[in-house]
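Shown next as C-alpha cells: one chain only, the form predicted alone.
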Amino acid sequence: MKESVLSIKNLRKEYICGRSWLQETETFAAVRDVSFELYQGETLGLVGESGCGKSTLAKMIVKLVKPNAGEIYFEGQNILDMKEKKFRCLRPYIQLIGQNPFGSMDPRKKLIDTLSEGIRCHHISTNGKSLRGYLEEILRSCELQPEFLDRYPCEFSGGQLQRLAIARALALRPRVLVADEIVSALDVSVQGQILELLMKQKTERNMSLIFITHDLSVVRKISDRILVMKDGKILDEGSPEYIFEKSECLYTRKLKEAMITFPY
C-alpha cells in the first residue's frame, strides 16, 4: 500500500472583489473544495489554464496563503492548526519553487548569502562540513560552479537562475516539492535540461514532487499521476495512460488538442 505524504482535504480560497449595488460583498472562489493525495516517492501533475487556481493551492500548500476552509495533513498532522511557531520544525520539509527565481532572490545579495539564509534560520545539519563546503556540494549536483556562491543574481541566465532555485530548495532537504511553473517561462532546449535535473534531484533524494504547468506535454513525460484543474476545482484526475488514452472529460479533450509537443 502506497504511503501518503500530503493529504488536503476540501481546500477553500476565497478572496473579496468588491461590493455590489446593495452593499453586499462579493467573492471570488479561486481553489474549490480540493482534494487529493501525494504519495512518497510519486511525481503529481496539476495542469490547467492560467488563471485555474494552480498557484493559489501551492501557495496553501506552503502555508504562505490561509483557506478559508479545508486540512492539510503532512505526513499525519494537520498543519493548518498548527501555530507558526510548531509549523516552523516543519516548514523546510515542505519547499516551494516559483516561476520566477531573479524576483525570489534579493538582488543585493551575493548567491552565498541568499543559499544560506535558510540553512541558518531552520539550524539544518551541515553533515559536518562548512558551510561554504555543503553549499558547493549543493551547487555541484545541479550541475552549478562553486565559483557562483561570490556573484549576483544578476549575473545569471533564467535557466542558471532556475538552477539556484532549485539548489536553493535542496539545500533544506525538503521531503515534499512543489515546482510552480517553473520552465514555463525557459527556451525548449533548457526545459528539458531542467526537467531532467529535478527527476533526477527528486529520484535521488526521494522526494514527492508537486509539478504544475499549463502543459500536458510536459507532465505527461514526468508524472505518475496527473491532476486537471479548471476554474478552482479538479476536472479529472488519473494516471498519464488514462488522461491520454481514455479520459472522457470535455476540459482535457480541449488541453490535449491545443497540447505541442516539445523534442525533450
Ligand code: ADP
Second form
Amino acid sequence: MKESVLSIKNLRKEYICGRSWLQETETFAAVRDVSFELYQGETLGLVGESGCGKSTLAKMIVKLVKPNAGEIYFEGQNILDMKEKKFRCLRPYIQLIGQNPFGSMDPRKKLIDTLSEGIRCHHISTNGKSLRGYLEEILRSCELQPEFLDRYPCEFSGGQLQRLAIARALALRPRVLVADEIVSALDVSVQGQILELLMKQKTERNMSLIFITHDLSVVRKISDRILVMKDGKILDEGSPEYIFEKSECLYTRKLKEAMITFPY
Ligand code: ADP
Ligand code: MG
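Switching forms now, from the form predicted alone to the form predicted in complex with this ligand, please provide the structure.
The next block holds the full complex; its first chain is the one shown before.
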C-alpha cells in the first residue's frame, strides 16, 4: 500500500472581499472543499489557470493561511489542530518555494545570513560540519558556487535566485516540498535546468513534491499524478496518461487544447 504523507480533507478558504452599506461582510471562496492525498516519494502536479486558488491552497498546506474549514494531516498528525509551539518542530518538514525568490529574501542580508536563519531557528543538525560547511555542500548540490554565500540577492539572476531558494528549503531537510510556480517567471532553457535540479534533489532526498503551475506541458513532464483545479475546486485527477489521453472532463480538454494551439 502506498503511504500517505499529506492528507488534505475538505479544505476551504474564504477571503473577505468587501462590506456592503448594511455592514454585512461579503466573502469569496478561493478554495472550495478540496481533498487529496500526497503519497511518499510522489510528484503531484497541481494545474489550473491564474486565480483558481493554487497559491491559497499552497499557503494553507504550510500554515501561512488559515482555512475556514477542513483538515490537514502530515504523517498522520492533524497540523491544523496543533498549537503553533508544537507545529514549530514539524515546520521544517513542509517547505514552500514560491515564484518570486527575490521577494522572499531580505535584500540587505548576505545569503549566508538568510540561509542560516532557518537552520538556527529550527535547530537543524549540520551533520557534524560547521554551518558554513553544511551550506556550502547544499549550494554545491544545487550547482551553485559556495562563494555565493557572501553575496547579496541583487547580485544574482532569476535562475540563480530560484536555485538559492531551493537550496534554502533543502537545508531544512524537508519531507514535503510545495513548489508554487517556481519556473513560471524564467525563460524556457532555464526552466528546464531548474526542473532537472528539483527532480534530482527530490529523488536523492526521497521527498514528496507538490508541483504547482498553470502550464500543463510542465506538469506532464514531471508528475506521477495530476490534479486539475478550477474556481477553487479539483475538477479532475489522474495519471498524466489519463489526463492527456483518456479524461473526458471538459475543462481538462479545454486546457489541453489551449496548450496545443499556443501560438509558438
Ligand atoms: P492562483 O495561485 O491560482 O493564481 P490565488 O490563490 O493566488 O490563485 O488566488 C485565488 C483567488 O483569491 C483570486 O481571485 C485572488 O484574487 C484571491 N485572493 C488571493 N489572496 C487573497 C487575499 N489575501 N485577499 C483577498 N483575496 C485574495
Ligand atoms: Mg499563484
